[in-house]
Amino acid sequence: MASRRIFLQQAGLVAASVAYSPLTLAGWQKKDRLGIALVGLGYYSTDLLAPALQQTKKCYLAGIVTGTPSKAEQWMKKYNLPEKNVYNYQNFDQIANNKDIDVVYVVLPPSMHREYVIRAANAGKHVWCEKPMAITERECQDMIDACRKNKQKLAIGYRLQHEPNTKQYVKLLRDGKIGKIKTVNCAAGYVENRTNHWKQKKELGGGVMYDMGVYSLQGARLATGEEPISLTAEQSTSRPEIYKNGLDETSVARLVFPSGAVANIRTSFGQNVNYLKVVGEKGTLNMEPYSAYAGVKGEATGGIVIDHPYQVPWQQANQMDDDADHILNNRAMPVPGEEGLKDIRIVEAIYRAAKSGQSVKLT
């Protein structure tokens, strides 16, 4: 009955109040922890983010947004969530009136990211958005603009940019330990056997380049420290009955950077691949796996070992604590919306290049 009451609520039933950010309200006492509301209760929220929020120190699970009444009932019971902190997609905007919730974490199919990031920002909440940020560069910019207009912080869920092994290899490359970067080879993929998930639906943001592809792009961009100026690409599928109407099961691309460095990236829903190999003028760096939830490790010329061990879901807890700490201390987000936009700009160019068979310039 509780879930039925929640899902029968209409927007006008809750007294209207001015949307505000609990962190900027005049006279408000600074919090030690932020209340997080997860929007969308699929696998990532259920199996990773919610358990991670039981480990975090700077934030905690305060609420949920779901379109499934049975899930609402289960989560309230499992995580002791009050009914007033449970929303559906119709009454979501009432979250503006809830002082328990400081951050809205959007964990929906990519086609829905723009709408719910903007609605959350308009409700006076800081926003974390899972990757890929959106479908188009224009959508990404709209999300950035909405958060800026409402004076709310926006972070993209690139867990690896908070991760110690990734931080170490990036610093190593920036410090010139292997010299000027010449080539980067990066791959991210796994065998995806689902047939009716959003990843297999173009209109929801499906296709491997949007999902796993951003990991290989991140590898290339983090390794070089640059943005590509041109690229070529090819896309294919070995299972056209699943990846229909040109939807990519596998994508490969060659990116050229201003320094002359070249990156060859690969991403697939039909192959288990996970590595980053960088060749410089004075040595090499190898990370394998480089984007897994745990076990990330590598080595570089000179006997350098990169191996900071941890268990799942430490990455997610670390990411959320780091982002929460930046909000609590009013610092710029380590992985802001602009970072997600840069990847989507390249993803769109890869699709254009694959379709045309021609090189695409990025200016």
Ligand code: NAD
Contents of the next structure:
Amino acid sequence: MASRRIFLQQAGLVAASVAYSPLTLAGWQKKDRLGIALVGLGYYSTDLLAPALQQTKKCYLAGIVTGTPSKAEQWMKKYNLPEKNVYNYQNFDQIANNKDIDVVYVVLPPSMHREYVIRAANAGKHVWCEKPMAITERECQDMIDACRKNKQKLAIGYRLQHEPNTKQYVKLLRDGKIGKIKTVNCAAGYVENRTNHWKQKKELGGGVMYDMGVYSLQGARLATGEEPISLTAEQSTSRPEIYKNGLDETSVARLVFPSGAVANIRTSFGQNVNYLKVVGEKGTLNMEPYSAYAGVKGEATGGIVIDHPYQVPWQQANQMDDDADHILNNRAMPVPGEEGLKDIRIVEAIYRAAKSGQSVKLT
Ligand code: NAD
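Could you give the coordinates for the form predicted together with nicotinamide-adenine-dinucleotide, as opposed to the form predicted alone above?
Starting with the chain above, the whole complex follows.
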């Protein structure tokens, strides 16, 4: 290791010595595109990420990890993937020896994120992980630690943080365009008609607060720019035969921030809702929809219009290119594991508050 560092320094590649990844060591040449392996070929990988990876400029679909041999066949044909870049959950760790794969993107049910992020990091790959990052703060920390130990970067798939309409509203709030923020109302929900999916299984990471709830939390945290200090919450269901044993179909919470700002968040598998409304001392900001795959738009006091249009799946392509660019240039990830952990910490507090009926402090 020491002699390799000396060689890199002598070769004038000091920056490259910071990260010992195949990316920087392969032939001493920096790649201009990263090879991505998708883990879990369900809805999001199939309908959004793989199509987006046909548009990306800084990364491309290089491999897959699936437990279903028929899917492997289909994907190899459709995306022209070599058999050597196709893994299953048992032989996944051999990905360590595959120079085509720079980043592993974990797109599995939330209960499986911890295991696959850690296995990917141990295999010497950078990792992107879908939201919600994991089930507990402890799991999130384990994932962060594993990536750090292996000198691999970790990003959470919060696509909106890379998105131009979201960036514009965050900037105008930070610039004080509507003054000191008083209240935030944010809602994320859709009618989920599946009844036996992982979203209805607690042990797989089900429950709406984990799934759609993190969007409403992101809205509250991005709008205020703060972390909540206390909260109260209520959870309910109109379909008790499906949402049972403490599994929430609808969650509402009231978060109090250090500045005194208050956020009311709502998330549901029984209602189509998608908005962010912010009231400040000098005006208002409204985004609706605020978290869709396309069509995100809004307006703010002073005649400000927020409307940068694009088509599905540009948002996912933009997120992956942005993350790839940060890896290629060895910069800190814009949406790191710590950001996912912050949300999961609050999600856990919301479940505690709903169960106890008491206010929960987050200090
Ligand atoms: P999905 O159910 O459609 O796909 C899950 C995949 O995991 C399937 O291929 C399934 O075969 C595989 N799997 C492996 N082991 C499994 C097990 N024990 N039980 C169930 N499935 C198993 O789910 P999805 O909608 O693609 O969601 C996957 C991840 O992507 C989740 O974390 C979800 O929150 C996230 N997601 C993010 C967005 C976004 O906009 N960022 C959108 C949709 C989903």
